[in-house]
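Only one chain is shown below, in structure tokens, and it's the form predicted on its own.
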Amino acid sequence: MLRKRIITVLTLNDGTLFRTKLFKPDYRYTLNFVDAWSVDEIAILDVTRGDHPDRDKFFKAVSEFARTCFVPISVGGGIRKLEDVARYMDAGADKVVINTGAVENPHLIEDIAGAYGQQCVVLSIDAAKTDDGYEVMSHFGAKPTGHDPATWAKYGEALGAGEIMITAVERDGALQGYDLGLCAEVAKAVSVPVQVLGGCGNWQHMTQAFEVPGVSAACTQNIYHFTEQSIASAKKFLAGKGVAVRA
């Protein structure tokens, strides 16, 4: 049985760690709050705005963090070509997370999978509610794409994405639980692992996410919870609910 994963998502704005709310930097943290031992994976995302953001601060932060991190790291933000991927890998990434770059050029997924392997590509999908269901959004959740999340996830898998990260735009920073309907739609559409993000406020929310068939990882940005003791508490809670988690 494949064990479920807990993933901490760190969002950096201009090289500084922030929690986000509705996809905007909301509250500043320091990396001292991050436990890089007990969590299963860490995703580090650059959310710096601007037409030509200076990512040097971000790469420096990733490189410094990776030196003392001993769990897999996914890194994303501003990926548009293979050269961007190479720089992330050099900074310490095990995987890359692509979002807007894949919307603008879907074959970027193929290019990355061909160069680094399918297991290195995480397709991030930000979805907003509409009158008819959900729509994929790009550019930090601000630009409608016309894509249906489940269809887009399936297409991304066909192009070579090894994992899908699905985020409910309205749930970002809300701490009121994941959008389980959205999670279920996307997980049902693909055979690759699905990570869910947006809305986690307690361990029960993780349990609910793992009850959705196909969901393999629960992500959260609420890093105040992520001390060694709280991760152990989360895993103990999940195991008590019958969820197979990593020790």
Second form
Amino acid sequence: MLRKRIITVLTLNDGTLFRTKLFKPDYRYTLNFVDAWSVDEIAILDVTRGDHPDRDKFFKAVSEFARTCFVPISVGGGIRKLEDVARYMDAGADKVVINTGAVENPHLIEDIAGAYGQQCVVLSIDAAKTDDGYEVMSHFGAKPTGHDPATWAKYGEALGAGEIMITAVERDGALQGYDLGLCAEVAKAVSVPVQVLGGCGNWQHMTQAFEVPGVSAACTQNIYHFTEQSIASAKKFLAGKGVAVRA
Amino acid sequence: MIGIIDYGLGNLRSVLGAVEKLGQSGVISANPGELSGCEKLILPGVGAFGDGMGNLAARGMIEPLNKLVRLDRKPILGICLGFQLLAETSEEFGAHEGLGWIPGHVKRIRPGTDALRVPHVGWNDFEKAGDCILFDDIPDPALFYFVHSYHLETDPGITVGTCTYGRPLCAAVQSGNVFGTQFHPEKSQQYGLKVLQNFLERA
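To complete the pair, please output the form predicted in complex with the partner chain; the form predicted on its own was given just before.
Below: every chain and molecule of the assembly, starting with the one above.
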């Protein structure tokens, strides 16, 4: 049986591991904290700001990490063209995560899927609450786009996205649980697997996420989930709740 | 020396990293001369079938590879897209011809229920079918990492393992010196590394 996944999300700023809260930098720690044997998959995102950030340090960090990491790695941050994808793939990525680049040019999704296959494209969607629902935000959650997350996800799937990663901007770093309503709305709109991010504070939150139909991965960027054995203990908890996970 | 075939697609470095982790030397190469000096070949792959074959053809690699695999009988391991390219045809984004080293056709995964989504992404149980040195000393079933939207329909006689996603899917083949896995051994931690080690040491 296909197992539900736990994805550890690492955010790097200027080549250094960084944690965010409400999309603002929090504090630093090192890549060595990643519990590499129990984790199912890793996403590494470059959150270096600026119009033309220098990504060389990020590439170096990803390449070094990928060399000794034997689980799948998704890499994202600043992808605007196919050459950016080639560079990430060359650094050791198995998939790429696109967000603002897809908002600016949705056909980027098509181009990547055409060259690398649909399974290579993870469309990341940051959504903020509005008076009457949710709105997709680009540029690190700062810029309203006018898109509805479920509609945008569906369009992204039609263009070739193989997975959707949905993040509730308000839940980022809050540790109060995922926005399950948002997850359900997006997961219902698409037929590709959905990863949920933003707000995971404890293992029960993961259990709740997996109860949402269509959610195949719970992502965490909580520093307390990166210590030795923590993902293993999450899995023990989930298995006890009847969630099919990889031990 | 292990030759990792470079056709411009795929996580070549991850495969090289795994080969080196297992204590062997590898070379990423698109040069038939260099590849012919290697003891074994790996055809990795993350990408679309048509682009994969197109790139192999554009680099003039199909005939040299045919010779190395069919005449010299060099052991080769196809991974994911590389595994699918071993087959006769694929229906991914149009109709394409593959390398044709094994019988079979690559088709869209249709799990038959809305609850199972495509692509098939994640860790799934691999069950052995018959005997193959790739899976020596590996539990049955064992979990491996899969990520694909298409699957190989082939002769049960060369299928050496399956996984189930709505229905059984071919997850590994062996036909003489030609080996292939739909899952990513280089991304499947200890058992994945063991599969690679078996190929490197026993094939």
